[in-house]
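Next up: just one chain, as structure tokens, the form predicted alone.
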Amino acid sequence: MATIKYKGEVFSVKVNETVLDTLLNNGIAVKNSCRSGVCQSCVLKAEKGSLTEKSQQGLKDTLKTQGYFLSCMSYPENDLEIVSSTELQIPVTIIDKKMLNSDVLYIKLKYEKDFSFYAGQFINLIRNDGLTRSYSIASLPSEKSIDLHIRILPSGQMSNWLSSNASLGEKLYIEGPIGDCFYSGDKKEQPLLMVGTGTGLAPLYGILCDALGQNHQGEIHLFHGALNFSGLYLIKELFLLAEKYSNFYYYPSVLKNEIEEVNQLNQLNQEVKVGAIDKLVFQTIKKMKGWRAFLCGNPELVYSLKKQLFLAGVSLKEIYADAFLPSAK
């Protein structure tokens, strides 16, 4: 039976239980969110002991090689010396904030020190008392601060306390960027498609913008998807953009047409789509072959839509997903 040594104490790990099993269980607190590998939030440093290949699957090479690996996911076959990781966190500060609609909170992060990343990757975001989540972020490099569109859950702690009690000038830390779903400026003529549901939207934000940013020749469709209208946001600001770039088209969409939403359509004079976002975009492409592909937002839609598009001829390496997991706690 294998053993953990961290901070003094040592602890012994049961059978089919994680690194990070072991110390919850045992009334360590450590950082955490989704628990499935993805958010890399439990990220921990191994001083002795080997590390599981599956145990770093998806971390930078520096960090590899450094001894970091996540927890969630660490079974461990020998003994462990593990230390925290606080050196990767890098403080921020709260500078801007403002409802984007009835239930999306924007969050604009000024970072105290150098922080390389591109829109559309995701940063966690952790709070004095250790609470972590995942946020992605919709801003560019050039910006020097990080935007963040963060839906309010009725039992999230994190949204809420960010929502009614963090205030301008807050200080907290994020860790990151983790990801691949951005735009790399490689393939100007190549058409991009963009499909969002919810928050979804953030990452494809930055990513437009950025490709916008950078000259993109080939043509930007982008579907944003909710469940009415109150649930959209940034719609002026895409139509306008749609207005200034010819290559770019933007395709708002709702499962549900509300008398009262048709007369703010009406006010807007611009189409919102109605019906199933996966369904809006084979109706409006008809052929998929050698577009690029970046889905973000609901994990169903996510990945049934990946499917769909490889079974239209999109290449899997040019589809970059973004499946928004809820937290585990």
Given for the second form:
Amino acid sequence: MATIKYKGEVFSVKVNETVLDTLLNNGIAVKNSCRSGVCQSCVLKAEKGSLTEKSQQGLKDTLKTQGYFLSCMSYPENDLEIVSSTELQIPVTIIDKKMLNSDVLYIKLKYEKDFSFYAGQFINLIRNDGLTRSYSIASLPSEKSIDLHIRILPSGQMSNWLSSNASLGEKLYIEGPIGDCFYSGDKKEQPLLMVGTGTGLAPLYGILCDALGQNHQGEIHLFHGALNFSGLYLIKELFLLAEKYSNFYYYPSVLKNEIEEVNQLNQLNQEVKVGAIDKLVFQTIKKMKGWRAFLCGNPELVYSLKKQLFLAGVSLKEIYADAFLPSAK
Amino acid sequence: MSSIYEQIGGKPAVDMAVENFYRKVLTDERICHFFDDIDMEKQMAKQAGFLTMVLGGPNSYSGKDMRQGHQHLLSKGLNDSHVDAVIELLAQTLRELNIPQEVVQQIANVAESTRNDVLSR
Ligand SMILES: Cc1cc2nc3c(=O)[nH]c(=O)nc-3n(C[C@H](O)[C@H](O)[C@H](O)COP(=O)(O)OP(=O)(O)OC[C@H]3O[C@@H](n4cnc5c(N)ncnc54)[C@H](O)[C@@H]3O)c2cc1C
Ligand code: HEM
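How about the form predicted together with the partner chain, since we already have the form predicted alone?
The next block holds the full complex; its first chain is the one shown before.
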């Protein structure tokens, strides 16, 4: 049985337990969220002992060589000596805060030290007590701040605290940036498909602004889906962008069209599509061979669309997806 | 003499073949149900590694052996007819990429040679 040494204490790792399980079961607080090897918020550093490939999957090479690993993916095969990863944390301050619609909160974070990222990557936002959640970056590095779109969930710990308790000037920490969901600028002529549900728009909006700013030449088609009209946001801004850039197409879509909302739609004088977003994508765009796709938001939709796009001829290497996995209990 | 791997065009050709092959597998009613819960990216990386190895390319396959890799599928009813289907789709994929028939045959033979391992016999 492998043991782990952490802050002077030694724990034995039971069969089928991860390092994260062992520490949590022994009453040690370790920040974590998705527990699926995606969000990287449970990252720890091994100072002694060898790590499995799986426990370092998805980490940047510079972090791997320094011994960082994902504790939720680590079934240790030998004894480890572990320290926490606090040196990776960057202090940030909330400098703006407003609602984008009835349940999406916008916050702007200023970072105190150098932080380089691409719009569309995500960060882990860490509250002083260690509560950690992943959020995608909707702003460009040139803005020197980080915009987040946060969906407020009825019993959501982080989202509710941010909307009700956190005020301007509030200090938090971030870790990251993480992920490969961003505009790389290497193929300017390639058509781009962007599909997001809910706050899945956050990374897509960032990627879109990046692509347009870098003068992307190929067509860009953005599908934003919500349950109903009140779930959409940034509608005017996106329609304006679609007017300004002839290669950009914006399709807001809702699953259900409620009568009282028809008025709001008419005021907009624009079309909002009704139906399942994946169906709308395939009805609107017939051939997608050679396209690049960005898929963000609801995990079921992201996974299912990824498969459908692949079967429709999009190369898997051209599909960039961020499933917004919920925190695990 | 250069390996089949080099003859058919190296890594880009293998990657393309694996993608096309996988599209066929996922839409073939005879076998697609075996792949319902499988992570496409990981599986394709393994298939590419395996194909590269059997074609004599730079060896990077680090997956399980064929017996271990398929053992858990026996309880789902894996049998000869499924192996036939897989080999048929593989050969079809390669022919569509204009790989010469004798090379297609060689690759099909390699796949055929794993049959007993795949079926744990
Ligand atoms: C890579 C990545 C990127 C992400 N980017 C964003 C982003 O840009 N914007 C954003 O708003 N979120 C994003 N998320 C989700 C985010 O990290 C949190 O999971 C979310 O904000 C909920 O946290 P919470 O503490 O408010 O709720 P929790 O306290 O974690 O959950 C409260 C309750 O809500 C349930 N719940 C969780 N998620 C959902 C859901 N989607 N729908 C319905 N019920 C749910 C939980 O099961 C629980 O019962 C991302 C997640 C990942 C993995
Ligand atoms: C004909 C010869 C075959 C070859 C050469 C072959 C090759 C491979 C390889 C290299 C792997 C990866 C092993 C690993 O996990 O490390 C694999 C996994 C797999 N194969 Fe095959 N295969 C063959 C036949 C089949 C057949 C007939 C089926 C079912 C129709 C099948 C279904 C699968 C599935 C579902 C997996 C993934 C298992 C998992 O990850 O749980 N294979 N195969």
